[in-house]
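Shown here is one chain on its own, the form predicted on its own, set out as structure tokens.
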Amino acid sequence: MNKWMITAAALLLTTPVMAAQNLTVWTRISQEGAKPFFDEFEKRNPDIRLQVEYIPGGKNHVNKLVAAVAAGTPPDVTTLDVIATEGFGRLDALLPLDDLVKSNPNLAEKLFPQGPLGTGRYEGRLYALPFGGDGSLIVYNKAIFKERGLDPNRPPRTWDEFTEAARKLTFSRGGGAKPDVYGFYYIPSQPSLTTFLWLPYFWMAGGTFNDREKMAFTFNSAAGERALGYLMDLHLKHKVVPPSAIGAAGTADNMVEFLQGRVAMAFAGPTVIGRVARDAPTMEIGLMPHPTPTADTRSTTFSGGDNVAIMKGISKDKLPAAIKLMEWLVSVEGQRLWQQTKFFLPVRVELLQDSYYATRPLEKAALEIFLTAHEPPVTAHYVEVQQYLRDAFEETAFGLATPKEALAKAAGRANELVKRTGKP
């Protein structure tokens, strides 16, 4: 590594910033969610001027910053989808930051939730910094609550209070045999079960997902089963998800349900209250954060979103200015965009107390449930894993395999493919 990249922090006291600068960026973000960010940054710093490249779809992304790294013509900046971090971290495409950040206040790891911050962390280095947040939650329906005599403003914390709850939310309202109105929904056959929503229940339990130093995975243990089978017992024992969920293609769209008021409560996303907001303006929805095994366990989410980063081919005379640019982007002032965009939630701790969240209910509780966020696994194989474990809650769901079996089976396959090439 050239000695400049490891005294970045040294560089931006004693290099200044190049009139007219011009900085390459790249994102997956949409215009709409990132340009404003973009644009007041250029307003405040007239002197450096930033050419933005919006590339939908994170695959598209991520292939396109792979070939630019591979020709050595990548960006000077990027932000990465936070699974994303750990692939250019591996192939030394990104600038270390450590140093920086220790002698940054604008970048200290203070100021950022844990979960997060270790999002942008390979090896024990850290290349990249939050940006933009992204958290699994549950969403519930308050007048369904009301309706069965629960009380809306305590939603069950517990999976047992969780499971009481969805059996005496699951009825019919003509008084026939088969509900018309459940208690639970997901999608056994979308990929986002498996990590995005399921995990949190994983890591609750007390699991490990795979254990990078002897190269295997280890998702396949009494964690992992008690995890799974807690969900799926809601389906298999408890009947509260709606059978027409558990044949569902995994492209559908698991909102549709709940926002016709046929489920009181499902799995679901920060985007779920401007979806509500549009789809069923009268509907009056309530947040929780997801049910935790025992009243004493902490309860987590998955850590979405994205990252931002400076790669390692930055020119020397730029990198004051990339500095610059990332300062403004984890910013408390920059962050607060999110509040104006919605495409993604806050990082910055301290923003939880802003005065914009006093009179957004949800929007709060949105945030607080990302701020308890766990970090994603670290894994060059997260998309086969992701697809080996949707295969095994399918054969689990449809009664085909035992939560253990399952589980063994998607493990198996993930520790061949890593033998087949070597990383973890």
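Given the structure is predicted, the values throughout are model-derived calculations rather than measurements. If you superpose the two forms and keep the largest set of C-alpha atoms that fall within 1.5 Å, you have the rigid core. Positions refer to the first chain, counted from 1. What changes on going to the form predicted in complex with its partner chain:
- Relative to the superposed core, K364 undergoes a Cα shift smaller than 2 Å between the two forms.
- For Y127, the Cα coordinates differ by 2 angstroms or more between the two forms after the core has been superposed.
- Taking 2 Å as the criterion, T158 does not count as shifted between the two forms: its C-alpha moves by less than this amount when the rigid core is aligned.
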Second form
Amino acid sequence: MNKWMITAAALLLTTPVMAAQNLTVWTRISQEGAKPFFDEFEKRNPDIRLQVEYIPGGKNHVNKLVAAVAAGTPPDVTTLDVIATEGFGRLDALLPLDDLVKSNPNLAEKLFPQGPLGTGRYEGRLYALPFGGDGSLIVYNKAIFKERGLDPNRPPRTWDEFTEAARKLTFSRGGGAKPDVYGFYYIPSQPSLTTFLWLPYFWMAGGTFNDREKMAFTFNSAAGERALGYLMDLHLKHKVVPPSAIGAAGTADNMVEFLQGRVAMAFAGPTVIGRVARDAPTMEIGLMPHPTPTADTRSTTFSGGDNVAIMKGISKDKLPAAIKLMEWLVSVEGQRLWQQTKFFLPVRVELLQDSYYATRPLEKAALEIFLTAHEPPVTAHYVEVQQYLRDAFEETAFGLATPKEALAKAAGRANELVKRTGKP
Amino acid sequence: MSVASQQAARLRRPRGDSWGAAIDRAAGFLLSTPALAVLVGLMLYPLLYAIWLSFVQWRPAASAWIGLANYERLFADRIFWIGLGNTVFYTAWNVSAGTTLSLSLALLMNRPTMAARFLRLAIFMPAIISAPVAAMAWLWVFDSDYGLLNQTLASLGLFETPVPWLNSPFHARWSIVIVNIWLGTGLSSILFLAGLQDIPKELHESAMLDGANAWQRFWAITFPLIRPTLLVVLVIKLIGSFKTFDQIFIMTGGGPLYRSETILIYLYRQGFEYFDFGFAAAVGVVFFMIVAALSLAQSLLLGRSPK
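Output block for the form predicted in complex with its partner chain, input the form predicted on its own:
Below is the whole assembly, all chains and molecules, this chain first.
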């Protein structure tokens, strides 16, 4: 009898452990960047066990996730590059969240800035929620500003001011004809960088990327030409960008020149704060939003970073745990962990009021810039069109086409894609 | 043994032999089953699956049969032809210049001197370095502002404007050719060296006594006797050059303006950036057919059919 009672008691005691729900989670974020999120979640939810696979490197994560989707063995939850979200939406690999965000106040759409939220949409449906933010901005070297008589606390605000500043910041310390310091740096050959950089200028010039009703890409407009013309003039006309940036490989490190003090301003993201602290700790930097075409235009940026999504193949019994994890990852408390890991910026506006930012002006500036992010283009072909735009930028940079011709060609290719697939 | 029993044994023997042969065949089949399973599972099945995939528009849930549409689109795409043209360009240079250089170096190394031993080590070194690591190192050699090559050329006063080795549509392809040859020379030189050391010394000695010069000895003795090695080197270089990916992907990503693009970078972009796996499979099938045809043609031209 005693034996039976002991067995029954043991079973009862072990029941919570046996009932623990296991969730598989994949992320492209490094352990240093994301582990605190998952550790804290497990601490708060002892009935849920996470099997987290860290797959650093955006392409590694995407490739592995595609293979897993194809094999029918995806994880339950994944964080993923905002740019890749559309691709997995197209593959019908993610669980639509529209009903969930309407019924669950912890995941409501109104909690998030519209720009980052838009990156989770595909074909009008919501497949992912913002998890970590990364908006494009411009970093500048305060010492070079001072050296050239510019006020480091009042960076240029308009396109004209920016050009003028970049010209002043392009100079030769040794007095030679060839500059050894350039005003600005960006590489026109990186697909993600080109749209990351060009789109804010395009939007600020009043451009509309595509017309879904007319099933057409419309970026080859006067606004598109103006934005591309402005950026290319920095290279070709004003010569304030190092010539070696033209044709540099898509994989090139676009921060090397800046970190070595050979460039005064560079196109960057918020991670530049940590990068400078690590690689050039004595360099005093400032962050500025993208300059605007006119003084009364509001600056904007492109919303990058990671989203969090639940995979479509998740079993019904695991779904509540996955939702709980999602709630935690996007919650104010969860998002505060970005202040600790610094891998991304928080996606919750409320955090801007945290005392944390009062003593960290650079991080505050990066967050403020990110929160101005424009909603990204809604298209089924973002990755392909990004490549076509990159081609347009290269053709312009090498002098093979005018911005008008290059953008018209890119739009032609993009519209061909729409025609073939029947999707805008 | 009685006559009857001898007859019975004679009658049994053939039956016993056929059983033995059957058992031998079964054992052979069973022993090769693991290798066959690997072959079928990891090579034949993926190949057949890729062929099927090339006729569909791939979706994880339900792929749609679209016939030859992927191939039609592929052959109409200008960038595919640029990639194919560049792949042939890299292959032609790697096979011709790479093989000539390897053989020349092997002839230099085929001497009992300390310098030859050092040369063997130095030349084989790139073969043990992985292509991505080598590509990262070459990025810094070719860097137009700080690279070793430009710094050296500048210090020699050979130019004033830095050469954009990887950034210009003209130079990028040639820079890749240099890296491909550098990476592939070590292994082929060592293969040639092994072939050269198999040639009996007496042949050269008797030719020298007959008054043959080095050039004549090379064409009359060395070259015919290293033909089998040459075939192996050519096949390795041909297929290796066609499937070159890592160093180009890292160094130029196929640019600028697709001037260093290869068929495999094109395939990668279609599959893993656009998720168009059906189309990417069509690229893969065309690629497979080209490599198979070239390997067969090369074998036939060099007088050996593949077995």
